[in-house]
Each structure stands twice: as structure tokens, then as C-alpha cells.
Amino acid sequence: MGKLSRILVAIGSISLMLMFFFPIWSINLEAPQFPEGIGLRIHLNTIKGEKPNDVASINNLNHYIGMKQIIPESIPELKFMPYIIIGLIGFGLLSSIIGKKSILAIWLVLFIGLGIAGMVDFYNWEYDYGHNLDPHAIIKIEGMNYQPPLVGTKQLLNFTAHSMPDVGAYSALFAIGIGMTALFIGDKKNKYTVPKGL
């Protein structure tokens, strides 16, 4: 890799640090009884409310319809996700230092693979919370599930649920994009370099 590619990979790797300071995903709920809305902010290592009491409010609602309580400490992924991101940052910086296209390609494949696995895991988490309901719940509606959308908007009874990536997810997409740009620049440079001695 050339100097520019190395710099790009380093920038992309360092940008992943934003994931430690900003949410990865946002889920917002709108309903007449909550005119200001309530929401969840999913971070690498915890889940917080958009406002201080939002997690408690959502857990109270979940109790009535039989959904599990949202307890961040009980979600295993939130314990090891920070270490995965630290590993990706370190691997990316190592790729930048070594400067080999093959190492960068491995980093990108690993990064994209982990991203896909994370999205599948998040979908399964949403599915579990929305479908595995307490049969003794106070409110039961035959055939109804409360799984929020992975991305987009969905009507859940009188609630409108919005699910979208947040700053942390966008920083990961930026890192992948800039890594692929660095790989392309390296390929292009190698393709058109005139061999020495000619």
C-alpha cells in the first residue's frame, strides 16, 4: 500500500473509537400517551433511554404485553462487543503500519463478516423480545407480536416504532468505506506502476 492508503486505513480505524462515545442504534416509539416519544439508545456495552426514565417506561409497557424486561446487564453481547471493536481498531492500525494489501483485505473481510453477524444477532434479539411473550400477560392479542423493525418504521398497536442506525453504526460504515477506498487505491497504483528497469 502507498502512503495515502496507509493514512486512510489509520483514519478509518481510529474513527471506530466513536463507537465508544455514541449509540450504535436508536429505537424510538411514538404514541398518544407519550406525546414527546420514548426511545432506546443501544451502545456497545449498554442500553440507555433517550430520556432518563425511558427504559423504565418501556419496561412497564413490556410488563403489560408480556415482553421481557430490558436489562442491559443480562445481555451477553454487550459484555464482549467493546473487545471486538478494540480488536478491529488494533488490527486496522496494524494493517496501516505493515502496509500490505493482503492484511487490509483480511481486515475488511473480518470487519464486514462481524458486521453481518452483528445485524443477524440484533434481529434475533428483537425477534425474541417481540415474539416470546409471557402467556400470563395482562394484555393478550391473538397473533400479535411486538418485534420492532430492524431498520425503518412499523406500527405496533397504537405505537409507531422507528429503528435506525446511529452515529456508532455510521462510523463503522465510514471505516469500511474508507478501507475499501484504500484497497482500491492500492490496486490501481499497483496496476499501473511501470516495473523497474523498463
Second form
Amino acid sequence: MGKLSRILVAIGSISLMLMFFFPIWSINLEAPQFPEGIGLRIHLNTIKGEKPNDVASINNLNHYIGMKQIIPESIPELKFMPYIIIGLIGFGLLSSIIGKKSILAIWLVLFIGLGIAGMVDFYNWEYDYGHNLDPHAIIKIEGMNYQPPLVGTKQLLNFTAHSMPDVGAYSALFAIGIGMTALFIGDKKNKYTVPKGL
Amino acid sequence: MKLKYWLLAIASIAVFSIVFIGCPSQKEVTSNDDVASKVYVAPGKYDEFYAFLSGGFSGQVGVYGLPSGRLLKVIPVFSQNPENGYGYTEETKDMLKTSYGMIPWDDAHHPELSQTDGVPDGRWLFINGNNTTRIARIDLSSFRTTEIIELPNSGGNHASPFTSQNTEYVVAATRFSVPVPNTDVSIETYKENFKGVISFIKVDPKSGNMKIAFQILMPGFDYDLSHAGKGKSHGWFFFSSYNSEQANSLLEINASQNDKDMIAAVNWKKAEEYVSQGKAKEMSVKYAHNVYDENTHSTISTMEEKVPILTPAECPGLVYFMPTPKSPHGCDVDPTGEYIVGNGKLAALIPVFSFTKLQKAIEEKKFDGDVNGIPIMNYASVIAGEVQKPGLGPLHTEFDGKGNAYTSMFISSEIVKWSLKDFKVLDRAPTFYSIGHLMIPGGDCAKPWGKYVVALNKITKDRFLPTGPELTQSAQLYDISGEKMKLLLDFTTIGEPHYAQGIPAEIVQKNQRKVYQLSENKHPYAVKSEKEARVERKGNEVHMYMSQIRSHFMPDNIEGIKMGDVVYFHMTNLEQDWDVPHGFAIQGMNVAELLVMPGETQTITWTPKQPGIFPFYCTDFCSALHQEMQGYVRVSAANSSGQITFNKR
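Same protein, different condition: the form predicted on its own was shown, now please give the form predicted in complex with the partner chain.
Okay, now the whole complex, with that chain kicking things off.
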């Protein structure tokens, strides 16, 4: 791996640190009664509101449809996700130091695999919250579920829910992209250098 | 044929009447070009200014938006308010405590915004209670009355609560002189025994908490209005007075004899020196001081017992009198602090005093005698100019910051605009009818926002749809951005509006509180979650630690209450979202309802009058299932054996 590739991998790994400071995913809710907006910000280790009291307010609204309370402390993923990201950063930096293409490739595969697993897990949580409703709920509509979209917009009764990646997710995508570029540049370099050596 | 002529004649009279008599206000409307767009605030848009109008005898403050004149809120201050429980709840009833016990009403006259560098800063609004001599402080982040201090040695708190340029002090001078200390004497001994007291109330720059720093024992005049010096005159306060005759009966005649009464110029920096030198005598008094804490959601009421009092005769340089024609009312200081305008109710001119000349005259001792050791300044030595033929019955003056003054004329029912350069009248605009105070946003401060003037009228007569003998109160809005004043709008007000204050909306808006943080709620009877909700008996007191959240109470079935019990409903609103208050009322409750804001705890008491089942419910439409937000209390005979029971989560 060339110098440029190693630098790129290092930048990609370090950029993952953004995930500790910014939300990974955003869910914004729109309704006539909330002109100021109301929403959730999913971080590596917790779930916060768009505004300080939004989680409590959303939980209160959800009691009408019998949705479970969102209690960040009770979600195990939020406990171990930070360690996974620390691991990925460490592994990325290591591959930059060692400078071996194969290690970089393993890092990327692992990273993408974990990313996919994370999305599947997130989808499952959303499915559970949206479908697993209290049978004694105040508002019950036949065939209606309240699963927010993974990415995109969906109407949930009087709320329009928008779900989209936030800075954290983009930094992960950036890291993967930059990792792939490093891998690609590395190949190119080899192609040029090998003939010269002959 | 004859009939035809008759009909024609009648028809032409009818047409004549409509065309030529018509409605007088119609003419005004057509003569104004497009005033509607100047006061129109489109749906969902905000007004440019907040206006705080005193509610007069309602004891409250009305908050309006300008230029629309829309009522935004009525802030309960000195009057109980059954609409939200203010003055009835366990937490707020002590706000109305005085040395005479709890007084559920007062007459609120002069709102005054706190200032920084002579400009309203949007932190607090002070207002006086005229009858039982109090000053209240309203916190403008929550629009709630958070402090009320009573004033000892005062007979009527009218010249109050004007503030110095950094809110160092708010002042309070008595309208009615009384014996100090108040004792049982013959009213005939007025001249000998009656005194007027001016109080200086120190305001804590951080918390806003008030404390009487000192009082000044003045001659027994009627102290009417006041304003602080600013800029070059910072450190001084000016107080108008009438009844320099010291009459005690039929003041209408007996206090209108002297050609001139007095404006007192008080050097408060000097007063501070005298106080620190120990010149003030401690006097035993009794006055209530009530402070509301927005974390404990409760009032702490203390009865204070001492006040330091200065006597001008013993403190040279503390007070000077400026003779002012004919029973002056308003006492207003221009934005630069140079001019002090005396508004003599019965005077044919408006005297304008110069602060610079006053300083020079004091230095040169240009005195014309004294009253109780207070030097009377030579009129000619302190006067800057007189506004000639301004109109009839000048009451108050405000300033636009562009070199102009605006004086309200009660008798000739008009606003008169005049120049501070040459004291010449520039324009007149009629008011409907009999204007009292007038208000330009920031018009009594160092930097007025001189876009509008509001006329606060005393009589409305035919201006609005009649409502029986008691008619609405009103204010009028004029555009003063051009050379000529232009009437834009009539709007109705609560109570009788006396003085008012205006401030650009964004200054107040940015500090608005939306909810009370539940985590910061330190009320001893608060519950932070439904799990904590419970009912406890302490002898014959039953304390209900109840929660409210859309759309239920917890608990909502309570049994075991007995006749003779006093039931305390401690209601905590668990919501943390903006604009979700919950109400509470139970059948047969002898007090007012509760309106509990998100994160707040408020308590109302109930003494059951008979055994049975009593429903309670939420009074503020809170959600789609608001009607379901209800519950029952069971009351049993005094000798029944039932224990307290309640449902749990």
C-alpha cells in the first residue's frame, strides 16, 4: 500500500470519531400541533430528543397507540456499539500502520458487515416498536402499524415521520468510501510499479 | 298624487340624513389612507412590540401586541385569579399577604420595565399597588408575578415604581400623606403630624429581588408621579407633588389654591452616602415581603420589621424643590436626562426644567425659601423653557428619541407634539376620549423606539358597541413615524389602563420559558412519575400526591376521606411539552380551579361538606381524550372505619 493509501485509511478511521459526537440517525415527526417540530436523534450510546424533552413527549404520545416506551438505558446495543466503533477505528489505524492491502480488505469487509448488521438490527427494533403494541391501546386501527421507515417518509396517523441518516452514519459511509479508494489506489500503484521493476 | 309627493319627501330626507349626518367615525376612516395595512398582522405572524398596560382597578396587567392591539395575556398581580388559581392555591395565596393579612385586590397603575443602560432589557416588569401600598415584580420569562413587597409608612403608592437607568432602584412615593408612624390623631392636625414618605427599593441585579434600602421623610404633600434621571442626571430622581397647601379636606378646591406646587429633585447617590454614614434612623414598622420561587413553585412570605429613614433637614443636598405651576401630575425626563417636564393639570403652559441649570442654581444657592429645611429653587433659575398654549389639562409626556415630546391633554382630549429644541407645538391629534397616560415604546427611557404612541383613555362613550352602563376601557394607537400623528387603531383593554410600557418583541421573546423542568421541580409535594403518585393521611389532613398526564390523573379513585378532613390536592403536571397545561376542579370546591403548567406543582384545598361520591376532572382541553380525564373521591362519615385507598400504576 502506498503512502497516500495509508494516509487515506488513517483519515477514514479518524473520521469515525465523529460518530461519538453526532447522531447516527434522525427521526423527525411533523404534525399540525407541533409547529416547532419534534423528533429523535439516535446516537451510538443513547437516544435523545431533537429538543430536550422530546423523548418524554414522544413516549407520552405513543401511549395512545400502545407503543412501548423508548428507554435508552434498556437497549443493549447502545451499550456495546461504542466499543465496536472504537474497535473499528483501532483496526483501521492498525491497517494504515501495517500498510498491507489484505488487512485493509479485512477491515472493509468487517466494517461493511457490521454496518449491514446494524441496519438490520435497527430495522428489527423499529419493527418491534411499530408492531408490538399494547392490546389495550386507546387508539386501535385494524391493520395499522406504526413502524417508522428505515430511510424515507411515512404517514403515521396525524404524524408524518421522516427517517434519515445523520452525521454519524455519513461519517461511516465516508470511512468506507475512503477505505475503498485506498484499496483501489493501492492496486493502481502496483500496476505501475510492477512493470518498472522488470 | 299627494301620497307620491309625501313619499318622495320622506325618501329625500332619509337620503339627506344618511349622506350628511351618517356616522362620524366613517369620515375618519375614509380620510385615512390605508391605515388597515399598518395594524394588520397576518394570521400566524407576530406583532412588532409587546405592550404592557396596567389593568387599573382589576389589579392586573394586560399584555397586548402592537400594532394589532391583540390581547395576549392577562397577568394576575394584585388580584386573585380564579381562572388559574393565582392567589387561591397554597403556593400563591401568600403572594397577596400584607401586614393587614391577605388582600385579594389592589389598584395597579404604573408598569415599569427593568432597564440596563437606560434601555428596557425585558427581564422584569414592576407595577405598583396603589391602595395597600405594594410593588410587584413580574418575571418576563414566565409572565408571572414572582415578588410583591409592601411599603411601610405610605398612604397610597401612586408615584411608583419608576426605575433608575440600571434598575439600581425602583421608587415609591406616597400619594396620601399620613402620620409617620401611623397613630390615632385628629385629621385637623394634618400640617403638624402628616408626612409623605419616599421609599427607595434596591433591586438585586441578578435575581431581581427587592429590598427597601431607605426612606425619606418628606413634607405632607401628595406625591403623584416620578421618573428617574438618566445620562447626565443619573443619580437623581424627580417626584411631582400637589397639595403644597397641605389641605386635609375638599382637596379639589383647597389643594388648588397655590400658584405653584413642587417637583422634588432627590439626589439618591447623596442619600446612599448619608445612609452609609449612619444618618438614617431605624424605624420599627411591619411590612410583608413575598417571593415566589419557580423551582419550589411556592411563595416564601416574611414580615419585615425595620426600615432606615432619612430626614432631609438633617441631610443637606439630599432634596430640592422645583416650583411647578398648578398641581403637577406627570414628571417626565427626556432621553438625554437634561429636561424634566412638569405636567401641571390646571396649568396653561408646560414648564421644562433644565438639569444643568438646576445644578448651577444649587451651586449658586438660588433659593426662594424652604419647606421643612428643603430649599425651594428659584423658578427662573431652573427653567429651560415653557411650552405655551399646549392645550388643556396636561398630564403626561413621552419622548420619541428624535427631539420631540408628546404630552397627553385630559381636558382638551388630545395628544400634543412639541419640540425639545424650541418648546414650540408641532402637531395635535384628538383622542377619544379624555386621554390619561400615553406611551411610546421606550418613551421614558434613554433610547425610545419612536414609531407609535398609545393613548390610554379614560372615557370611551360611543367608540364601541355599548355594553350597558359599564363600558369597555380603551386605548388608541397612533403612527408617529412621520411629521403628523396619525390615528391607526382603537382597541379595548382590561380594567382601566393607566400607564403602559412597550418593548420590541424580540427582546422579551428570546427569553421565554416553555415548560418547567420536572427534574428541577423542588416542590415538597411534587411527584416525578406516576409511580410516586399516592395519598397520605396526617391526622385530619389528607395529602394527595397526584399526577396529571394526557389523559388521566393518578390516582383517580380515592376512598377513605372522612367528614372533617381537609384534603390537599397536590397536582403535578408530568408533561414536558409546550402548551400542555392541565386543569383540576372537584365538585363543591369552595375556592378556584387549578391550572398547572408542564412540570409544575400546585395545590388546592377542599373541605368536603357531605358524605358521598365527588367527581373531579381536567378543566383545560388537553387532548383527544380530555373528556376521559376524570376521577372520583369517596367521602365517608366522620366515624367510618375506612382506610385511605387509591388505585396505583
